[in-house]
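Presented below, as structure tokens, is a lone chain in the form predicted alone.
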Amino acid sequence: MVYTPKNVVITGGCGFIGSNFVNYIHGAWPNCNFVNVDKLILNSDTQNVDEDVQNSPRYKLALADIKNRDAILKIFEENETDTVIHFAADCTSTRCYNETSEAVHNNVLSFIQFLETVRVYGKIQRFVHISTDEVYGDSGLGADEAGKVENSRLLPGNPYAATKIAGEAYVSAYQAQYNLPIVTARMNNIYGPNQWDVKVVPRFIEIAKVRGEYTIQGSGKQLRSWLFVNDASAGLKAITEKGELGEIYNLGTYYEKNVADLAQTIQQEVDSQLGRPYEPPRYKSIPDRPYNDLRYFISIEKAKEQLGWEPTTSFDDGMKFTVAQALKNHKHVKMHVAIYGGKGYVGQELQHVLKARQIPYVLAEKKVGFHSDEEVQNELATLGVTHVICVTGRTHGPGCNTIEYLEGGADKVYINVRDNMYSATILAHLCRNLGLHYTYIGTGYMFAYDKEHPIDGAMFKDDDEPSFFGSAYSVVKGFTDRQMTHFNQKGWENLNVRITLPLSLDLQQPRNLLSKIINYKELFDIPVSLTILPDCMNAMLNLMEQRQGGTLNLVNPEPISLYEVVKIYQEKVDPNVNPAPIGVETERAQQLLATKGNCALDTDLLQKLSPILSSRDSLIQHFEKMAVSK
């Protein structure tokens, strides 16, 4: 009997295989409605789904982690879901091999919570669980090697495969205990459009475009079967419609090619499509990665006999299509952002950058410390975002436009702790629980020049602990900075950025540092780190798209004095501004150094992750543009 789905939830449908399945199945099941549930991890992009599918009334995108029970249950109920195709998993080598516990969290613990939501909902008629052929472990290289069958012994040779075996174990448990209608697909090595660019096929295509040197892990003789993604999608369609509940089906191909020969095929295809003569590839051997099995070889006879499925796309045709898609220009949307504190100065500047990059965002309405934690969590759980940015903070108040506002009695302590520590910490907890990437925009106003870090000497590094406690603001912010290290454990997606003296180009913004200093008669002539917001916000968003975590000094390289900033402005924009310098040797300067958080922050890590211009070069560039538009 053929099963006919009506309302389908596809998890991980913005990833490589998931998005291709969405594009395929939308046409193959013309009477179905689809909800694509994705948290947009590293290899995911909403634009992987074809535009005509995105515009279809039968398609919805729901951004959520599968462990977010409230969001998933709401999706199931509102869409009367009867079928689940479950792709969502963390298969990235960085996570699975270097941050194994986090891979277990995503692929096992979150999956268990998802299964529990499916059980509670109680109306799923068919659940297709996507696993991998890697659960079988290595196959021999001999020509007489038999393909692994579905009841072959499981011998995982890498951490990713181990997490998938754990997932299958819970599938079996929930089938036995709760009679969940699950069927499992173990899929072969798949290639096609939309694959993450660190994987071998898209990486080789990029090398082929520039006729670069192919890096080959180990000998390059590792054999892989190459299943075209549309054939895999057809196999999953067959499993959904005809697969027997509780069964496992291998989906693969008997066509094999080693990695070195793959490079030659891709170079030939790229050269052909670019209309240029073929040049043989050049190879560079690099150390093999851990757990790199030599061969995965599976039998697909069960799928042939019971489902009537086998691959129909030749390797050459599949690669021709894959290369053609890779050579096209693509729009990317890899995150949807919620902003807390978006109406403040830095929050408004952040919005300008998000709009310019066409990154979808929403301003959260609930405020930590003003609304209950439960109200904040309930809103965040249903905002449909993948990333959260916390720009909340208190630097001034009624009657006082500086951080001096926070000095005083218990009422100011309460405001300071609520807005500068509690809000950031609560949001970090909530994002961890909901599977959202979290960015906290903190401050560098926790450091000041000292004997170990003199002017023009050593700079404060990203992992340095706060050392300046000259104000109530710096004390609380320093404590919050330390709190964030708790969430920066290996693999946690928590980015703690330190900004200092944030400067924008909007002279109508009264809190903009530039708006203030161009009107001063005197200015400190001591080099300090600056956060030039257009540069640094773009760098921060780049790191968010990569789901980076850790603490980062988010300032432009090479400290510059405020006096120098205005002198550049005078030269490039307005010759009428002419402040006098306050030199470091003066008594006033020494007083300012002793009481204010003037410092230089090291930017080596930032320049490694997402390089930006030096303070001077950036200001010259921005001021020249201001002069043209003036």
Given for the second form:
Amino acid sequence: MVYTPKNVVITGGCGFIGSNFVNYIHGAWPNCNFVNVDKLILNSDTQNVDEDVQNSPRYKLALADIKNRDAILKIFEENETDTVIHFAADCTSTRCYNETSEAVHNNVLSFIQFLETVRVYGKIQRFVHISTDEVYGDSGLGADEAGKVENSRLLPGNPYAATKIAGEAYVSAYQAQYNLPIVTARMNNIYGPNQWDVKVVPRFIEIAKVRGEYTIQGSGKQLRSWLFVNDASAGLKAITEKGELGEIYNLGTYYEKNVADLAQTIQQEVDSQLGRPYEPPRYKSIPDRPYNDLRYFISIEKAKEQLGWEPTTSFDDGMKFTVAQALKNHKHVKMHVAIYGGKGYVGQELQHVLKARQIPYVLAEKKVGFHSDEEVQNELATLGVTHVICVTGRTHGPGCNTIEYLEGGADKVYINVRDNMYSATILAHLCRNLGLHYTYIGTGYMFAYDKEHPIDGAMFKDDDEPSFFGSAYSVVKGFTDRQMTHFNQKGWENLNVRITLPLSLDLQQPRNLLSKIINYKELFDIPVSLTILPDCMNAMLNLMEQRQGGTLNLVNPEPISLYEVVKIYQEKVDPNVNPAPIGVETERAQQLLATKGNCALDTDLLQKLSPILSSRDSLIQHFEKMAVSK
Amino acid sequence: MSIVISGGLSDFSNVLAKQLLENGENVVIFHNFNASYNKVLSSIKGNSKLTILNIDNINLEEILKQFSIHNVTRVIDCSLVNTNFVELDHLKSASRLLLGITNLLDAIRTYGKIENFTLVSGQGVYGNSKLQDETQPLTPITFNGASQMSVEAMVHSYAVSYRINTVIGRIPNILIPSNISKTTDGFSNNLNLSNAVNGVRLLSKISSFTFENPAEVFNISNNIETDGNGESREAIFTNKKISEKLGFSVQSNDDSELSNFENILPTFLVYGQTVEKLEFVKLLKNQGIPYFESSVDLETTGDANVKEEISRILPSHLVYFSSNQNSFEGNCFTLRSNVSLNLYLPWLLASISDRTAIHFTYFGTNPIFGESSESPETSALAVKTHTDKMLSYFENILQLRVGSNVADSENVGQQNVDLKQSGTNLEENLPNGLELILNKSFGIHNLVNLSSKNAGQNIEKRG
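For the form predicted in complex with the partner chain instead of the form predicted alone, what are the coordinates?
Shown next: the complete complex, the earlier chain at its head.
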């Protein structure tokens, strides 16, 4: 009997295989409605879905983690979902090797929660679980090696495969305990459009375009099967319609090629499509990953016999299509951001940068500490975002334009803790629970020049603990910074950026450091780290797109004195400004050094992750542009 | 050189430790004091070659440290033994077991000197399979079986990826004939402890592996299976492989020594300077429970000092007494002390507890629990009004709320009370608190003598 799906949820439908399946199945099931549930991890991109599908009334995108029970239940209920095709997984071997606990979280623990939600919902007729041929472990290289069949022993050779086996173990238990209607597909190595460029085919296409050197792990003789993604999609369609509940089906191909030969095919195809003569590839061997499985060779006889499916696209045709797609220009949307505290000075600057980069964002309406935590969570769980930025913070208030506002009695302490700690840390918890990337824009105003960190000497590192307690603001922000360490565990998607003396180019903005200091008659000539907002916000967004975590000094390299800043401004933009310097040796400067938390923050880590210009070079560039537009 | 038994004390690990000690080995047991099993065989208690440490499998840093200190060369993981809790909450248990094994494996590969890692798994991986030899595909039907299959998969992948000499033993539910171990046709495979331990010891002695067989699996089982009607049959959960390869055989020895145990005591690390703390320490002393009083400066300490002290003492329980000092009015330096004592320190301990699975109890003091006021009376309250809420984001901590210390003794231990109207007779209530702590309870509980006024505050109770 053929099963006919009506309302289908596809998880991970913005990833490589998922998006190709969405693009394929939208036409193949013309009477179905689709909801694509994705949290855009790794290289997932909403634009991997074809534009005509995106515009179809039968397609919806819902950004959520599969472990987000409330969001998933709402999607199921609202769409009367009867079918689930589950692709979502953390599927890069490097990440699974380096951050295995996180892979366990994503591929096993979140998946069990998802199965639990499916059970609670109770109206799923068919659930197709996507697994991998890597669960079988290696095959021998010999010509007489038999392909692994579905009831072969599972002998995983890497942590990714282990997490997928764990997923299958719980599928087995849920089937037995609750009779959940699950069919499992174990799929071969797949290639096609939309693949992340850390994977071999897109990486080789990029190399081929520039006729570069092919880096190959180990010997390059590892045999891989190459299944074209549309053939895989047809196989999944067949499994959904005809697969027997509780069964497992291998979907693969008997076509194999080693990695070195693959390079040659790709170079030929790219050269051909670019209309230039073929040049044979040059190879460079790099160290292998801890254990690189030699070959995954699976039997597809069961799918052939029981589903009537087998691959129909030749490798050459599949590669021709893949290369053609890769050579086109693509629009990318890899994140959708919610901002807390987006109306302040830094928040507004952030919005400018988001707009310029065409990154969709929304300002959260609920305020942490003002609304109940439950209200905040309910809003966040259903906002449909992938990333959260917290720019909340209290630096001033009625009657006082500086952080002096926070000095005082119990009422000020309350406001200080609520706005400078509670809001940031609660959001970090909520994002962790909901599977969202979180960025907290904190401060570097928790450090001050001291004996170990003198002017022009050692700078404060990203992992230094706050050491300046000279203001109520610094004290509370310092503890918040230390709390962020909890969320910076290996693989957690929590970014704690420290900004200091944020400067923008918007002279209409009264809180902008630049608009203030160009009017000062005297300025300290003491080098300090600056956060030049356009540069630093762009770097921060780059890191968010890569889903980086950790604590980071987000300032331009090479400290500069405010006096120097204005001197450059004078030279490039307005010769009429003319401040006098207050030298470091003066009493006022010494007083400043003893009581204020401005100093030099180390930027080695930032420069490694997302380099930006030094303060001086950046200012020169920005001021020159400013002068032109004036 | 030492052997580590990870995954905690159980009848199985007790017998295993005994046999290893009898063989002259140094044994280190990683045991995380828990609510159900904290005892050690009298015959090995006090043995100079036995060390029992409060370490959970997720505590990677501490495991690594102890591997070096004790020059560990072999590890036998028993975390899958006695996992009846799995069926009760398969989501939480999956997290505990899988993250636990992943951290243990990361410690093993980082340390690099383990010559044999043996995982004790179970028959549950086979589900209702009619054939249960080691070459069969796994089809678990219970969550217990699913967790065993998952842990085995992770262990196998590390054995292949990092060339860790690994072997897996699958045992039946030893001497506990239960529904879980029975196959659908009613037969179960029962093996006594000594035999199961013998099998595991044979595996843990294997020291060289050919790379064709990483994480080789051996069933350790009885030759026969029985049902409730006295019928028996040749075991389908067969021990043929271990018998032929390693000379395993089922002996007729008994487990009678399992009646002679001595309790293992918890170790407390206590923070704070309040009256409640002094009374609590007195109670610990009276009950003979070992404790340490923290010597870190709670107002100014950095995170490293706190962590170092915990690592040095290796407590099973952290207990923090919130300050009831109200004089935190003043400048930014006073604020630093205020936030550190009243919010950050307990929060840091909750975070450490989250990463190490050391149980953490926070004793909060009247009168601002769960309330939010924008105009608190004192700076101390302005901070503490956030503390309860922030701590509640950590699932595995116990919050005990104490009212003003009074001699009133009516209605001890009530849950639904208005704390503003209530006092706590410490002498009567602290033992209740201690019981919750020793049971490793979680959630929020009041320790008060109920007054008749305004009862009815909702208190969340977990664990």
